[in-house]
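Quick heads-up: it's one chain on its own, the form predicted on its own, in structure tokens.
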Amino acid sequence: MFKAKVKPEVLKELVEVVSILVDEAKFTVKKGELQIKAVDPAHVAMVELRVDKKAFEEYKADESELGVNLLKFRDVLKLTNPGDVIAMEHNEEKNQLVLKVGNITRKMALVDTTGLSDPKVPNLNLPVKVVIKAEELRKVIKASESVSDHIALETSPEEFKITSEGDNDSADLVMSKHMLNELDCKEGARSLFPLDYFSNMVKAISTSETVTMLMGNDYPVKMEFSIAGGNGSSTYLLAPRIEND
């Protein structure tokens, strides 16, 4: 049984936050909270997020697996209106997700969960941690999209850095110790990420004020952010492009 209410605003950002790296997921129903995990098809990303039942307007149901595709959702969304309700019910008879929006009703077909990836988190020892605003990589990241297709993060113990670059051109956002919210850093990293994902990633964290980055030496970049008004939260996890010397 799965019985919920909830704004459109918070559904949206939660499709914007999974979608960005796969088009179906395994929606997770506990009790008390929604749990959604995917990787990407070609493995470089993956996404975790939990939203707590505080973030719905009502919440009822019992653990189960709703294979869910999110470009359906989106449809949806796009028949609200500011002040909407969108009521949410599993027809498990018929294998459906019943969207009602106003008048309208709108019934979509679940997909299968078993060909629906469902990924270990990894167990990673990050030694770096940067948190940071958001709208400060929203701007590196308008900075950096013409410049070259991937991104350099680097920390020192006193700073930390953002670089792209080109064959000609580069952009970099360098902020010092005090001018991060924090910062943890023993020794100094730097990884190399593709921009697409970072950025697609970056754009995603939609009202989150701020972001932590979880970092190493040509480690994975792992990335937090809270979601629907603070009720939930979501890590990014994304794989290194290891340069060449």
Given for the second form:
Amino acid sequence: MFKAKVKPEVLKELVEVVSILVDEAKFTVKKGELQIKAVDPAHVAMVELRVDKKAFEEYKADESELGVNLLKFRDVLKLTNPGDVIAMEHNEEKNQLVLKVGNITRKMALVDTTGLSDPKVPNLNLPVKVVIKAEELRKVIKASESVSDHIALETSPEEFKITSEGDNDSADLVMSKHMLNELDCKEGARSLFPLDYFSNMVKAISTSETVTMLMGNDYPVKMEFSIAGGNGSSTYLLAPRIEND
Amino acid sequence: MGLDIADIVAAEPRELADFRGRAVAIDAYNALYQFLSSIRQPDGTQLMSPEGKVTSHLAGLIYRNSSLLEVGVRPVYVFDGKPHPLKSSTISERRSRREAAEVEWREALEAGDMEKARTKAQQSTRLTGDMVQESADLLGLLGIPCIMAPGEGEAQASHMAARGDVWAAASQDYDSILFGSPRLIRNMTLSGRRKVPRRDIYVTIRPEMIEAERALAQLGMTREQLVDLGILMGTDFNEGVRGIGPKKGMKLVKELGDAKAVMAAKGYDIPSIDAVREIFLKPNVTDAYELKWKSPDVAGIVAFLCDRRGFSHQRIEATVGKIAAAKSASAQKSIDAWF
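The structure above corresponds to the form predicted on its own; please give the structure of the form predicted in complex with the partner chain next.
Then the entire complex follows, led off by the chain already shown.
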């Protein structure tokens, strides 16, 4: 059983965070929260997300799984105006999610969840921690997009550096320890990431003011941030590129 | 050419993409012969530069390797070194067959029989020292490692696979299994379609893989017994026993234990058996090699193929561009690497 009412902006944020990686996702509905875990088809990145029932206007649920087509969900969200509340109810018999926005009822067929595997979460030892303002990340992404298709995250005990290097151009963001909310790094570390993924991730972080980045050397990066006005949290995991030669 | 055990060893079909991220040691002579024999015009004429020099091997190398590199396969080419003295009769036999085929090709052309001309042309395929050198040069420009084997290229490729430096050996021959490679990939360097001989039908060629351990378990034989089966059937290094094919040979070897027991029981005589066993089981190989893949030298390739050998600038530039793009993409890791 799943029945809830929610402000469109909460749903929109959640859909944005997940839909940069997949078009379909399994929503695991629990008594106290909603969870989503998904890995992109190329297995380069994954997202883990949980939203507390407090983020909803109303929330009633037993344990169940909904296979949701995020593109359809996004279309429904386009119908909403600020101040609206979306009512959602799972029709288990027909395996539909019934959404009501204003005077519109949209019955959405759900996807068979057996096809949506539960991704395993890798066990990572990430020695470096950086807490940075999301706004800084958005700026460096903008500066890098015309430069190259990858980006390097580099830390030393004193500073955090994001660099993008093309054949002739380069862009970088350098922030010393005192400019960051937090920097915990004992040994220098550097990893390279695909800019398209990184950029989509940063852009999907919309309401969280800060992002906690956990890193290593030639290692995946984990980005943790809050969603739903602090009533939920999300984590992106992105695999690195390894430089040849 | 090599041991024909296709009838008794099941090869599993694979897609090229299944070998993503894998280093594969390719039997260079085997691949070059394939390019030279298959990349031909309908009348059997090979591709040529404006000066009339054959370029089929180079066309094969550039296009096939671009497909391999594009899906993230890391090829290594292993060239034959000095042939084993026991191979000399095979070599001279091949030479006379080629020479005969060349004569028949001309005759078929004069008679206007295009079918036959093409077949005979393919059988007349020659690989010259110049072509080998050019191929190594082009591979160097592509950033693909080339290894010179002390003896058989297939033996060296198998040795590298057995050591785990590469994932598999690639050849059309099954000898790699005899040489001890844990995996053999066939059709690695063949392109998508092949004409069925003497018929107007084309079949799609897909890579296939043979896993040594599974294949031997399936046959119920050890590698030593498979080598012995090869010796009874005949290898590049010895003449086999007339009338012994894969099925009969396998039955005998399994029943009696090894080839010597079979020979004793049946009165066969293969004087070189010990030497041939040693060729396969203690092959002449080297550990002195380095595997390093580099970025392709785009300008160098264009100069080599287009400026000097008349390849189309547009096609070669597009091909090399794809390789370069794939190279940077293949460096992308999957999160699965951290499970």
